[in-house]
Amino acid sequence: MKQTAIYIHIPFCDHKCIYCDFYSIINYDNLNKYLTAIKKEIELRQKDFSEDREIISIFFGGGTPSFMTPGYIGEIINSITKNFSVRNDAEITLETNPGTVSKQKLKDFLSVGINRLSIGIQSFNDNELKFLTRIHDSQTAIETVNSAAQSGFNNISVDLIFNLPDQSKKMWKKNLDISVSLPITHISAYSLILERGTILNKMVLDGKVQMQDSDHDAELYETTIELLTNNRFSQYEVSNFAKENYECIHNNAYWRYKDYLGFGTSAHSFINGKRWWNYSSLNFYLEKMKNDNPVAGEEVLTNNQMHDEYIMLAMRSNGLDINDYENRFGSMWINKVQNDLTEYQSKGYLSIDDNFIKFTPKGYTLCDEIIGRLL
């Protein structure tokens, strides 16, 4: 059986955050239309790959996935379990904003089968989250992962952001150290990033904001690995930290290169070094779902594609297995950057051991960078 990973994702949002870059959308017309189609074009992907696979996990993203009611969300499950081989321990996650859920509402979605919530904080600070224009204050956070915990629910992971404009170290140390003081088990903490077109990109051009250096995030970033490592949560990947047992099957498959299939507006699907997306437009994607194929794009991997993709997923998460990776692509590279792996390693950004590569937590801060130049 191939383990696969399967991604929904849900458009709608209550507003647009100003730094994001997903698509999503603040009109509700078509939500049971919406919930038709995307349960058709799983019964369509069935037909094409449903043998001989078994799903590890299933994770709802969007736009706000947690503003769709229990119900709506529990038919989707369903048509994946009646059209594919879904494991019995199979990580479902529901991405979850603070301000969109009740207690009573968190115990429906556990009762549907979610049973992994990644819920989106972005800071405890409430400045900082008036900045980001998030519907939620510090105390609703804080309240939403307690509920959560209360509700039933043991994997619970928290969506931080740093590098802020006028972020102190001081500021970020804060969110962190509330963070691993609440009944959570999983951590992603990301930089704040420009993309192309958001609200924020617009406010930066227009110099109504001012984004801090590069020499300040290094340093909130060293900070954010030393005290969660500190707290027992392990770095397993660039931004992401867990406590023991619980890094994030879904995120692993990706990282690991797995197969994995999309379904809605804006997905994408991975399967046998071929990969395709969807019609971002909720109209668009609906009008080419009455013709079975909302395909936007597709594109076909070749050897030398495929090869630094798997290097750089691996090297920016748990580490490149050397077995793992000549049994797909022979020995070829490994023996050309032996010199610059040993460097590497002599220096304290590499760990060599058990024909395991991985970065150090000081490797981490530069790994974008090293694994250019090992390409």
Contents of the next structure:
Amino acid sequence: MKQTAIYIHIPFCDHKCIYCDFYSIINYDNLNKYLTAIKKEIELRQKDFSEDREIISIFFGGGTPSFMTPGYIGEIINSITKNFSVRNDAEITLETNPGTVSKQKLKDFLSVGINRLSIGIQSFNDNELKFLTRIHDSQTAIETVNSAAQSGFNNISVDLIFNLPDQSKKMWKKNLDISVSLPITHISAYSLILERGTILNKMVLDGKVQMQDSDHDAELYETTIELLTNNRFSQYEVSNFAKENYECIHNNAYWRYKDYLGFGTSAHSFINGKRWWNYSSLNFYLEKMKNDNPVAGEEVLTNNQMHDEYIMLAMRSNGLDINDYENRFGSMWINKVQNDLTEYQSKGYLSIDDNFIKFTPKGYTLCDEIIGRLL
Amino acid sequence: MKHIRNFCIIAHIDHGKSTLADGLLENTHTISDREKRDQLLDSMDLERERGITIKSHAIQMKYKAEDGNLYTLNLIDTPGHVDFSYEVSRSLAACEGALLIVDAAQGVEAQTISNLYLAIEAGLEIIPVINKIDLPSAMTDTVKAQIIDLIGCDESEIILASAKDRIGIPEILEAIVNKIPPPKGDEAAPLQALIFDSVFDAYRGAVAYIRVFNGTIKEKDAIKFFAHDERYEAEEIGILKLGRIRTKELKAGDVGYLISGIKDVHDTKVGDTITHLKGGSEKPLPGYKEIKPMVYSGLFPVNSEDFEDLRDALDKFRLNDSSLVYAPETSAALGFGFRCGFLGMLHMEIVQERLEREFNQSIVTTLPNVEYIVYTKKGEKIIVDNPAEMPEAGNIDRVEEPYVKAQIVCPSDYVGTVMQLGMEKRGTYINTTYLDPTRADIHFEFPLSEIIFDFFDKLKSLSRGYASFDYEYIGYRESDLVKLDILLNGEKVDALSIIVHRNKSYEWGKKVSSKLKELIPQHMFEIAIQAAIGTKVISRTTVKALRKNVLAKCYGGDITRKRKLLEKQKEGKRRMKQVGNVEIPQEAFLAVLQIED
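For comparison with the form predicted alone, provide the form predicted together with its partner chain.
To see the whole picture, the full complex is given below, headed by that same chain.
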């Protein structure tokens, strides 16, 4: 049975945050049409991809999936369960924004099958939240996490953003301190990225906001790794930290090069070395689904491309499993970069044991630079 | 012979030489309407785009004059730029007269004056023409006064023209017939034919453009060239119209072409004399010299693996350009390439541009330099055309550099700023004369190295385009010159070394260092950028170590994008040049060329 993950994109949002470059819309007119289309797309893929596959994870991302009713989400889960063989212990995650869910609603999500929440906290500082144009304040953020725990969720992740303009190391540490004191199992901590097309990008270009330099960014990042690791959140990817046994199964599917199917606007799928992605515009997606073809683009990866992606993803996350790598690609590259690997090891960027090559915290900071040089 | 007139046109760039030539061709029905286009004689794309003439051309017209006779007029079109002054002098030598074209709105320019003097020295009859008299900004009377001052002619001799509107063309044709003397020479005397240019034809090899001074040359004649001892046979002989027209023979006074089975233009050297193998002339025509490059630069392929392609391109290029010289060169920073010698900066630009355009080469060039003479303490004399070959400072007794005599013509309002520029460029002021109360003619002596770089651009911009400039080589002089090296983490970047006057070395070092700091990407370690003379570091700056480089998010939808970034990064790395453990982007080498001195 081939282990496969499923991603569902829910594009609806209450409003667009200044840093966000995900596809989202703030108009709910097409909620029901979208539900119908998603279910149709699931059935469509069932024909080709359900055989000999077991679903290990379902992830509702957005947008703000927690804006949907539990019934809406439940219907999608049912459709997946009907069309694919979903493992009993499958991880089923819902991205949730503070302030969009009552305790009752959380309980209802639990009862339709959601067993993991990824809460978009971003910050516990009201000024920072205002800057990011989030709809919640720090109090709501803390309450949402506590409600989730009280409602019965025992696998809760929070998202945080660092290196905000004017954010000092002390301010960032406070965010981390609050996080680790909460009943959570997982933290994603992202350095603020300026994405093209975002409002923030325009603000920076117009000189209204100044980003901090990369030295400060590095310092905050190193602080993050140190503080979270000391609080028993192990780093298992550049931006992801988890308590023991709580690494996100869905994330690991991406990074360990497993197959995944994506449904809905802008969702990406990757099956047997072929990758495709859906139209990101809701109208387009709905229109194209009438003819059962929501795919906007696809690529069939060459061996070299798969090789590079595999290494890049493995190195970014838990490290390169040399046995698994050599089974897939042989040993030519490893032999070629042997000296470089040893040098990076001696300089403290990599740890290498018999069959694992993994970044040290210092190495993660320069991950892209080093991977770029190795490939 | 008495109905032949050989003439050329002397004009500053943009004063209307090509348009006037077009007018003459049209009036004499040398070209049909079908063949008509602008700048007929400039056949290269580059010539048309830039509005300049790079190669010499010749074209024959038949003109029925007012005296009822049919005349053969040979127009020899010459390059106007100082880089090609030797070619110009040989073209002038092939003529008996010259049209001096001056723009009614611009007046006399430096280049016009120097070429005019060459023509007067060669004994040519000068026909002054003021062109563009129809322009609203024309100052015909002022320009008349300038010309009278310059050649001492009578006002009535100056022809007023507008080549664009074909005004004055008939007058010019009559003046050519009436004022320019017919060629002298003896058809029966031993053969003397001057090569004033040669071009490469892919099917026929070298095609020499010749002017016969004495004797007659026929097809199948056994001939020789004075500059070397090979014997050849005259395979094809003819005259030049828009194309080649075979006539099988040329006599004293004629202008035409000769094809003789010579592979490339190196054996048909401009200025050489052709004679018969048997019963030929004892002596060549005067004025031949080997031309030597004045400016040198390294040419390297952007991708090291393209070295052989670049060699092929240069070999092909050389077939058509005997003044380009090159030899393989190895740089630690740029890999395998060629040290190339050029006649001047324009020539260098043209070669680079044609290599890129016509031969599809991507090249990186190093800073141009002149040829230095270094005397060592041991008494050796070393010619240095590449900073890398400069001996250690401790072994040098003295260094000499080439000097030029320069002439700058500009409106008198700009004399002050021109003086200042002259001083910045280590010029020695000689004197100023006035062509008329508003136009100054300033004379300087400069080290050639100071004017090959950005001098002309600066002069143009500080005079709002009104100043013109010309120079001629006068010889070597001693200077306080040093070799300045650029080091990255202690390793010399040989391609960035330059030979520079000691007083300017600090400023230069600082500018290059800060440019490099801008362009060298952060590495995982700190990079020290130093400028040094010998072991003495004169400036230092650093590129801070890269602290963080990692994309925060990489989920399902990000992977393709991330891989593409990686591929780009790999491609970028491939194009980097490595010195020690430091990777330098190509742009850094190009950016150094843009630095203002």
